[in-house]
Amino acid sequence: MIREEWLNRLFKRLTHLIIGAISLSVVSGLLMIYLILNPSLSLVGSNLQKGKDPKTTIDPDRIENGIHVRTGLVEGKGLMAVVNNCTNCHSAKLVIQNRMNREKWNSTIQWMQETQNLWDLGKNHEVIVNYLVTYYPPQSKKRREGLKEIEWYVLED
């Protein structure tokens, strides 16, 4: 008799546990479906869920302190022609790190057209080259200056 009562209690406890687990699963599932259908209630912002950078969703062409925020390029006449034609294929950092004169910028563009499938820039060609020559001309210092006032020491074995 004692064994039957013990088994009945155990069965009731297991039944309650299983019903609780199923209920929790159903509620969690419904909540997940609701959040998928209405992401504005999620703790993660809706811009981040869509893969957008919150800094650039307001205005992707925003300029701060003379710098185009999205690309890092200097503000100036021809900036948007460079952004629209150059950053489709490569990062603006590639433009920023290269500093050339008019002849070299022209030959680089020609090389990209011949080997990298760059389209004909048409009227934008001159606008782009003028921008690049103005804001990214050659620099006299190609490398950083040597270290000065350094106290060197000998490594011991």
Ligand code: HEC
Second form
Amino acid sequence: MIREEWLNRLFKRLTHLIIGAISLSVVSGLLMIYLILNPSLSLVGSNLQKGKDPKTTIDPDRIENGIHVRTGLVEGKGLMAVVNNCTNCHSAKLVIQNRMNREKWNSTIQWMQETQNLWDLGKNHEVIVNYLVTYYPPQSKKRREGLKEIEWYVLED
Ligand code: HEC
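Show the form predicted in complex with the ligand, please, because up to now only the form predicted on its own has appeared in this conversation.
Okay, now the whole complex, with that chain kicking things off.
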């Protein structure tokens, strides 16, 4: 009887031990999977991240063929002042599709300052207007002239 009780106890202990070992390996297995999926947490992974190829990270201010890719504005002196001050409320397209002389650009900016909460541009005001007048002046090409010396012909049905 006593011997049986002793065996019983031994058996219980063994099962506890086995359950403990199994749960330990399950937990560490899950931890391993987690680290594989989230390499930023592990040492090896963070090194991999540091070694990122700079060519694959996209520069938000990259210029291609003289155009600031993100906004479509022409590259030139004062570009970043325009990007930083003129593309917050509306698309840069609104700037690009307008062509004005100095006076009109100034009054457009003043209009936005008075009615649209555009901030005081400070020293950038001059830089921005210079940029706009240089790259977005009034369109020099007018509407083409009317056609001359055309031989009209009658359409037949
Ligand atoms: C605080 C917000 C804000 C900022 C910043 C801003 N604008 Fe505007 N702008 C507006 C609003 C609002 C309109 C009117 C939009 C509309 O009609 O849909 C507008 C309209 C315009 C127009 C069209 C005007 C017209 O007569 O149709 C131009 C051009 C323009 N902005 C240029 C600029 C330039 C250049 C800058 C940088 C100096 C700038 N905006 C910065 C708010 C802003």
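The structure displayed is predicted, hence computed values, not measured ones. For clarity, a rigid core is taken as the largest C-alpha set superposing within 1.5 Å between two forms. Positions refer to the first chain, counted from 1.
Given a core-based superposition, decide whether the C-alpha of G29 shifts by 2 Å or more between the two forms. Yes, its C-alpha moves 2 Å or more.
When the two forms are laid on each other by their rigid core, does T134 show a Cα shift of 2 Å or more between the two forms? T134 C-alpha, core-superposed: shift of less than 2 Å.
Between the two forms, how far the Cα of I18 shifts once the core is aligned, in Å: A shift of 30.0 Å.
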